[in-house]
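As a starting point, one isolated chain is supplied in structure tokens, in the form predicted alone.
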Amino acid sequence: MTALSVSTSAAASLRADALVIGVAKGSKGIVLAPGGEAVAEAFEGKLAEVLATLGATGAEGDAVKVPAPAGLKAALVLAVGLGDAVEGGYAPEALRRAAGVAARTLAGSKKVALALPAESAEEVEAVALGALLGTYAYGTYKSNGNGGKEPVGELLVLSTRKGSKDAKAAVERAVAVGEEMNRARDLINAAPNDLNPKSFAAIAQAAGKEHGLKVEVLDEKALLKGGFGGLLGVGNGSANPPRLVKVAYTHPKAKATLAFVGKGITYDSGGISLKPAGHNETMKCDMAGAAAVFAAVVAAKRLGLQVNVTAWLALAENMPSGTATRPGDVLRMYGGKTVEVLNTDAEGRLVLADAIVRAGEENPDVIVDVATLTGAMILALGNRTFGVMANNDELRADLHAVAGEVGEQSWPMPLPAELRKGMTESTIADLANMGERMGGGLVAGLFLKEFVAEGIDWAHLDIAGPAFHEAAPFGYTPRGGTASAVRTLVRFAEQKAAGGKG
């Protein structure tokens, strides 16, 4: 595990495998970011010229290595791009991404010093979190681990704020959030023959024991007794039966109670409505919502937030078999509503519906569900942006703002009343699990809304696009599981703990 700390050591005198500086695109060429002054001095004013000769532009994603000159104790200088030069400080997301690029580029190094802008607590946290996320690599199934390269052994964030309480808190927050995001990434990347509802529940129980969280697991017998028709219907075709897992964190001084509900389809074949070839290969990631809410609650506990937060993990495996739910079957959901299943590949909304009703029985102030729910949301917003829907306009706006604050791309989406009609036209049940084809992501949100108890504020985050990254890594984002929405949930909980509107 990578060690992370703040250091006030002078960059020039610090012994390390590499010293990282930030550069940006200026109107007249490369501009050095604050923090790299000692490096510029060691190059006798020729640093920008050297970097430009080697192809550096200062653009986001740039990473150019230069042998360290005399005057520096580090063996190597790495210049990472921050994008366009700005006055008054770089945005936290620019710092997170640059630090992530540095950590990925320097994999295999024992000690790396980050001389990026880090004078405020916010900057310290951004650099620390980006670097920690950038160290992530998933090598569980590779005989040589991460291609033979270990993550950076030690990261030092260079700042004048080492002894300040806010800097210490910033690093602690970065470590707690970063480690839990990386835990979520591990879960998302795990092969589905290893991660099933039972083993996921066991991981949650182990984390609960480690961090002092209350964990309750409903197995298939308890689900049957309780009438959880959605979870049972989706999981009925699999040899791995479903689970509903409750992970609860409470604080004695809490003034707000939150429920985070996560879709946890550990593998989604589509069921009887089988997915076509080319659409199955990454369906191990269909539990990314459950991973996100789980990670967020553990992070809340590690940070000691003065808020009550419960994660509900709706876990099932959607497989075709002789016992699988068929198109045309009717399920009686937890709470009594009946649903005609028209498409067994619209299964996420079924398990979430059960969990939302159960979460509502505990009267939280807010329910936020997180799910890789619809391909329609990817068509609407692309691969890096999640949709935000809610039964309360202010809550929707708050979550969108929170996501932007922590560097996650989101977009507020409507819940048009006219789209509800298609789901309520079932001739044999209260609802159908499908409605109009156009606006399918919004139809899914409207379906979930039907299961929210009156008087409870509810929001739905459809993370289908950003949950699993199949292209080349960028910034602090690796290939594979990303832990999308974790930072948004944690920040939302922090604001509720502080008495904010969200």
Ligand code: BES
Second form
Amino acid sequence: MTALSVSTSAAASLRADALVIGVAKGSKGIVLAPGGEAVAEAFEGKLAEVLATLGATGAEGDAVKVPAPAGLKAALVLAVGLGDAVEGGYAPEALRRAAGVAARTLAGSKKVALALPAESAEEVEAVALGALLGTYAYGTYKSNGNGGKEPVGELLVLSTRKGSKDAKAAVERAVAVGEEMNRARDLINAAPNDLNPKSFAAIAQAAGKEHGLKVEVLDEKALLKGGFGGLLGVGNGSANPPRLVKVAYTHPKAKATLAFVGKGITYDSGGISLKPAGHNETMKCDMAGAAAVFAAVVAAKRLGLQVNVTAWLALAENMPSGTATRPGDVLRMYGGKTVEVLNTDAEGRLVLADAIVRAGEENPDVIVDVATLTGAMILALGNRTFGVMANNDELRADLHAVAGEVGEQSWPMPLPAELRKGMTESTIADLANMGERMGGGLVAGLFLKEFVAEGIDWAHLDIAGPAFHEAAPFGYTPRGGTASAVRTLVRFAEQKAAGGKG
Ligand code: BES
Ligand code: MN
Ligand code: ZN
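Write the structure block of the form predicted in complex with this ligand for the protein whose form predicted alone appears above.
Starting with the chain above, the whole complex follows.
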């Protein structure tokens, strides 16, 4: 794993494989960003010109390498783009992305120093987190590891702020969140023949031991005894039986109690309502919600936040077989409600319903569920934005705002009352697991809402779009699992811990 620290060393005298500086798009060509002054000096005023000649524009995603001149001890200078030049400080997300590009571009280097804008604690945290996330590469199944290139061994964030308490705390936050996000990415990227409900539960138990979290696992027998018809119904077709995992972090002076519920379908074939070819190749990512809530509770513990957080992982594998749930079957969910399964591919809401009811029994102040729930949400918002629904408008606005603060794209979505009818009309059960096709992401949200206990604030993040990145890497986002929603959950918990409305 990559080591990361803040350093006040002078950029010029630092021995490193590479020195990273920021460049931006000014009105008259490229502009050097703060932090790179010493490097510019070593180029005797010619740096911008040299970089422009090599094709640098300052645009986001730019990465231009130059051999270091004699005045520097580093071997190489890498200039990364920050986008449009701004006065008075670059946005944290621009810094995260640029640092991510740098860490990705320099894979294979032993030691990299980042001379990006990093004066405020917020900037230090952004550079640190972006760089850590940018080091990520998934090489578990490759004979030559990550294409033969190890992630950067050591990252130094250069800042004059070292030693100040807030910069140290900022780096600690970046390391805890970055490492847990990278672990969540590993879970999402793991092949579904390795990661199943049982092995996921075992990983949660091991992490619980490592970090001092309380972990309880309900296996298929316990689920049967408890009446968890949703989890059992979805898991019925698989040789790998379902699990409900509870991971609890408590703080003696907790300011709030939060329940995070994650959809953990370790593989979604669709079940008897089988997905057509072309729609199931990436369905190992259907446990990204469970990975996110798991990463968030571990990060909350590592940061010692003054808040109680319980993560609920609703784990099952959705497969077709002679024992699988049929379209037409009726399931009795945890808590007693009955559901007619009209489409076995609408399985996420079934496992989540059980977990939401169970989470509600512990009377948390808030339940937030995270799920790769609907293709409809991808149609609505695209591949990089998650939808936020809630039974409380203020909570929905808060989560949307928090997501924006940490650089996650989200958008508030409604739960229109008239769409509820389609799920409740003309069925032999209390509900059907499908309603109208139009607004399918909202229908799914309305279904979940039915299982939230009276008086509990609840929000639902549909991360089907951003959970898994299939296109070329950008910024700090690699191909594959992204760990979408982790930062939003952690910041939400931080705000609650600080007594903010969050
Ligand atoms: N896991 C899928 C949703 C999904 C699709 C996630 C694409 C990520 C990428 C979910 O279980 C599903 O199949 N949803 C159906 C619901 C429908 C049958 C009501 C869908 O969206 O088509
Ligand atoms: Mn499905
Ligand atoms: Zn699914």
